[in-house]
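The chain that follows stands alone, in the form predicted on its own, written as structure tokens.
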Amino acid sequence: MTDLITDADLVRLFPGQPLTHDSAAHYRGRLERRLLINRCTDCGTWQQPPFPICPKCWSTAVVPTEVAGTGTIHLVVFLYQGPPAPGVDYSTPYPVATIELDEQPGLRFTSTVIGAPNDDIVIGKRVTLDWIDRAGTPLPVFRLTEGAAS
């Protein structure tokens, strides 16, 4: 279904995002609430951000592939100020977390963690993929899976 969405539609739906020929399929996946990461079909290496060539074997046989969406917080920072963004309130420090995905050591994706107090969002905690709508489009986010607030 999202194959019918033109590149111009993607630019309209995701204003200000780093849309390129290499990332368009990833944004189409978001419209279906699927987190896609490039994977080399020759050697199996995952890569993020998306590029047209595998960094391990130099193959051009890379395809956007859905990930399970589970991982561990690798890095977290809390923003006390920043540019205005829909759904972002800096009156409480806003968490930005880099998640190491389970598919491969070193495969990381950066977003935010929702549904937990900031004191619980720490390096080493397990998370799972979730989705929120921001400015009318799906945004991949993460939730704590252990010790999560109810």
The other form holds:
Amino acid sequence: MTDLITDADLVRLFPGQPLTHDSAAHYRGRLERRLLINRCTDCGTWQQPPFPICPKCWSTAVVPTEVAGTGTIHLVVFLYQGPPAPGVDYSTPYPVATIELDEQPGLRFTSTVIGAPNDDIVIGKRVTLDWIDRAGTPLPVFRLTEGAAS
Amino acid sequence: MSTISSHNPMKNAVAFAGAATTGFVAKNSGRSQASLAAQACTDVIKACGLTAADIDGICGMVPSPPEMQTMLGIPRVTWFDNPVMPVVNAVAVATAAVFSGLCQTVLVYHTPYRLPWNTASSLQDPFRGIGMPAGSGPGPESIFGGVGYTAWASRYIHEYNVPREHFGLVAINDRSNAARNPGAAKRTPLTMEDYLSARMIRWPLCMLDMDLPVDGADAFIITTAERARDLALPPVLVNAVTLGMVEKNQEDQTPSLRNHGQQVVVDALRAKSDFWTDGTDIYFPYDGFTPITLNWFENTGWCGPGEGGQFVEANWNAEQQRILIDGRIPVNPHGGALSEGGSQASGHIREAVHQLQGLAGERQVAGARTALITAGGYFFNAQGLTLVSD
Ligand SMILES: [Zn+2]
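Form predicted on its own done; form predicted together with the partner chain now:
Let us now look at the entire complex, which starts with that chain.
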């Protein structure tokens, strides 16, 4: 279905995002609420951000592949001010977290964490992928994993 | 396999012949970057006893080298470049250009400028807003740019359980040093209470953890050591210069606080230099964000990982409210990026040159002959420079 979304549509739907021929599939995946990360089909290495070649074996058989969406908070900041965005109110400092995904050590994806007080959003906590709406397009975000030990 | 070696054929063969600055202000100066650069550049050329016709290389970002050549009426150049900051990059390529014979005498310059995204008040200058990219950025869910240092500050606190006061001491040291620098933008004393009550911008970093947007310019003449000896000011020799970067250098993919560009710089600069921490008279760690400074102390080998704050406390001169390592070695004596002004390291380099020329005024470190500069941050901008007096 998202094959029908043209490159021009993507640029319009994701203003300001780093769209290229190499990252377009990731953003098409967002429209289906699937978090796609590039993976080498020859050696299995995941890479982020998306480049057109595997950094380990130089294979160009790199395919955007859905991840499980589970991981651990590796970095976190709370923005007291920041760029304007629909639904983002900096009167409560806005969390931005880099999540280390379970697929591979050092493979990270950065977004926000929702549904928890800021005091609970700390490095080491387990998180699970969720989706919210940002100006009409799905945005991948994370929630703290219920019952998980930190 | 490591490609780092002590090979350094240009060691002490190339020199700074001089350095000049406009001084920095933390407000809209009402001047263009070209105006500020022209002042610093003509000052340094004259101070060295040179004329426009003696310059055959131009190296800087804004204004571009072609604009600079036209503006100053420099008749003919055989080399020019526009390297990205921090400014040790410009020093590295200018030094190599002189050593290789691409040119003989290079004008290097840098113009810190309050850009429209730095401060709300810089937007009030209509000329500054013109070039600002219209429309939206990628939104808040990103740690690219300056947010990356804040994110890794959270990791630093998490891994080593350090208090924010350790960052605060870096800010206070800079402010106490800036009090002795008439060209510094912020010179009023700073206390830990001031630091802890400063406005939070992005937890865990507050306003006083981040460098100060300023207007100003620095300029340098880099030439052969042989030629510098015939000019008006004492030469300062480039002992070694290096850049450093590792495979995963995006802000959120960087491997760890113990594996990024700074470790490469330290390995290479140490291998190529004639001295290290035990032989330097002044130390210039970058301070665009306070945790960068603590990381540099640790990675350079002044102390162990996570011990940067304790190292600062152990070398703190309470009377002067600043760091004096072993009671002797000042750290960013000009006031650094946090108080002199955010110069992307041009201020650090200019102060090092002036100190080794004996031209640092009331900040002069008596008998200073060596300076160690570790510029830039973690990701794609770590750099190092060692300088010695002739
Ligand atoms: Zn591969």
